[in-house]
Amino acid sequence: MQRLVVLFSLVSLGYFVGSFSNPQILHLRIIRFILAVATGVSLSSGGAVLQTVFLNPLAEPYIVGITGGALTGYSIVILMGFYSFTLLSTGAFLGAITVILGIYAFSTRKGVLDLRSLLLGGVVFNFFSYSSVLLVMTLKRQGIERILYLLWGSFGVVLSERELVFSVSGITIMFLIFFIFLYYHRAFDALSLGEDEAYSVGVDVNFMRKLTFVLTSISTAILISIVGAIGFVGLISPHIAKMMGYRNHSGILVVSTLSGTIILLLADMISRYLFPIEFPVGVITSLIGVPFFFYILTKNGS
């Protein structure tokens, strides 16, 4: 943990190199830094609890259709001819929430959340959403760049005063959700042992599943509406925490958010410094995440 904190401090310091002499650049870097930290907290904590609830090492926040809903809502706003950040972000958020509620209703049988139906509904809708995005890119070519950055995510968001209030409110909710997960760390410890063990120590498994699904969905929907979709961080960072020997969720949640934030800060630095144009952050995290995905797939044998 101490080494990770030191690494985070060094990466954070390196992130601001060259910006202290220019107040405008420093202001933009601070906004990017806050967005990166909030993204790390949201995706990493979401991935950690989803992997526990699903008992699946490959689970991460985007598998339940949240990305698809956000993309569809975003695309509808562009089709209507609107391009302001506020309207596009609102469309993405409303699209994600609508899909979340629909898939949740589809996956609930007699008050019990069916995890298989949940995963299937999310995967199917994500496929549908990418078709809608391709349709919008064909019909509204002036919106292509915006959609590409939504698909892959970027911290280079230029915010007006009103948009800044919207973003700060969303980030506050994301941090609040992280602390709720941290509050229930003992329940997640029990769930990691299996349903029977969790029931035996008094954990309401169905409640914890619903809580995890709803809060993770809200946090990810807010995130996508602000910075776009950034994949694989929620998959990688919980495994880093477990590789470091953490087994209880109080440690897993904190360490995974730290490692996820470090990954995002480094990815943002790479996207800005190593290429002639600024690459979306999600492209860098995908280049890291795909080999890691196959490593986890091979390690678990299925």
Given for the second form:
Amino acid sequence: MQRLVVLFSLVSLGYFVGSFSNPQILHLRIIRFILAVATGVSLSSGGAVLQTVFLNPLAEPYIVGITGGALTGYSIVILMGFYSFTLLSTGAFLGAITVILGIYAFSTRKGVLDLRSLLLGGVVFNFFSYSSVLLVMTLKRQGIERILYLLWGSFGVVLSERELVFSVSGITIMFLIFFIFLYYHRAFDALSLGEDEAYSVGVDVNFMRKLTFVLTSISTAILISIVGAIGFVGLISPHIAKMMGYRNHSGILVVSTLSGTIILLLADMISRYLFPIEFPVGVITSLIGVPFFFYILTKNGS
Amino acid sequence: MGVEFRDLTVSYDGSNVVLEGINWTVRKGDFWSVIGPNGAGKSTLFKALLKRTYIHGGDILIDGNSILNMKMHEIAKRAGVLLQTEIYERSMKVKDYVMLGRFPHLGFYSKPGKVDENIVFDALQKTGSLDLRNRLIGELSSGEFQRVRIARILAQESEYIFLDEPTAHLDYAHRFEVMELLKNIGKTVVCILHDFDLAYRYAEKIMVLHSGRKVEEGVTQIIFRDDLFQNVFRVRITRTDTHINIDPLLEG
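Structure of the form predicted together with its partner chain, given the form predicted on its own:
What follows is the entire complex, opening with the chain shown before.
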């Protein structure tokens, strides 16, 4: 943990190199930094609790149709001819929430949330939404770049004062959700053993499933509406925490959040410095994340 | 004081009834075995205690309190239920696993204190699992893991312990070891057992389930009758004072 905190501090310091002399650049850099940290908190903690609740190491915040919903909402706004950040973000957020509620209703039978229906509903809806997005991209070619950035994510959003208030409120909620997950860490420990054991020690499994689904959905919907969908971090960072030896969710949540944030900060630096144009940060997280994931899998396996 | 199943009718899906009209009382200090053919509803009876079934009618009362009015952690404080299950997270340390038994007492965030650590220590000691405390649960043999699960239930400090086939997959030496342990832990114990010989040797009382209904209940010596076993299990039994022999029922 200590090493990770030192690494986080070093990466954070490196993130601001060259910006201290120029207040405008520093201001933009601070916003990017906050967005990266918030993304790390939201995706990593969301990935960790979803992997536990689904008992599936491949679960991540985008698996339950949230991206699809956000993309659809975003695309509808573009189709209507609007391109402002606030309208697009609101469209993405409303799209995500509508789909979440729809899939939630589809997966709940007699008050019990069925995880298989939830997973299937999400995956199937994502197919639908990607097709509808392609349709919008064909019809409204001027919106292609916007949609691409939503698909892959970017911290390079230029925010007006009003948009900043919108974003800060959203980020506050994301942090609050992280602390709620931390509060329930012991229930997640029990859930990681399977539902029989969790019920046996007194965990209300159905409540925990609903809570996890609703809170990760809200957090991810807010995230997508601000920075877009950044893949791989929510999947990989809980595994990093586990491979570092953390077994209890108090440790897993904190360490996966720290490692996820470090990956995002590094990815953002690479996207800005290594290429002549700025790449969507999600492209970089996948490009560095996939080989890294194979490396730690191999190392762990040996 | 006890656990009372009062005219209980339950299903899993809200329509297909699995258990019907069960009336049965487990009193404090009893040692029961629940027996019945496959699909009789034995595990469902235990799951109903954990509110995992739809209750169509009747109720379950623990020390006079309906489980319908109790939260999950309140049930866990009074009744520890160990189902046959697959454990997913196998890299948890034994001592952390047993500490989860303190969950109903600690709640979501309070840190385990000295008292909790002592209770876990005692539970591990009572079950002969103290030397396993720093091992991972995935490394344990079936017999060791069953002992550790019982330690977890002991750490839960619930008076009533319900175990679904605690001796499944164990060799004979370990079966006897687990049953001796359960007999001597000073709790009210209810075990689902497929091994009639173990039920005969250890249980004071037997409840027989068949096709979702209670067929009979009573003192072990009275329940182990050849006619009952022929009707319910389609086997013949002959018994001595200490054990029973089971033979297939030859028809025609």
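Quantities reported herein were computed from a predicted structural model and do not represent experimental measurements. Residue numbers count along the first chain shown, from 1. Superpose the two forms; the largest set of C-alphas matching within 1.5 Å is the rigid core.
Look at V11 and decide if its Cα position differs by 2 Å or more between the two forms after superposing on the rigid core. After core superposition, the C-alpha of V11 moves less than 2 Å between the two forms.
Answer yes if the Cα of I25 shifts by 2 angstroms or more between the two forms on a rigid-core superposition, and no otherwise. Not so; I25 is displaced by less than 2 Å.
In Å, how far apart are the CA positions of G289 between the two forms with the rigid core superposed? Residue shift at the C-alpha: 3.5 Å.
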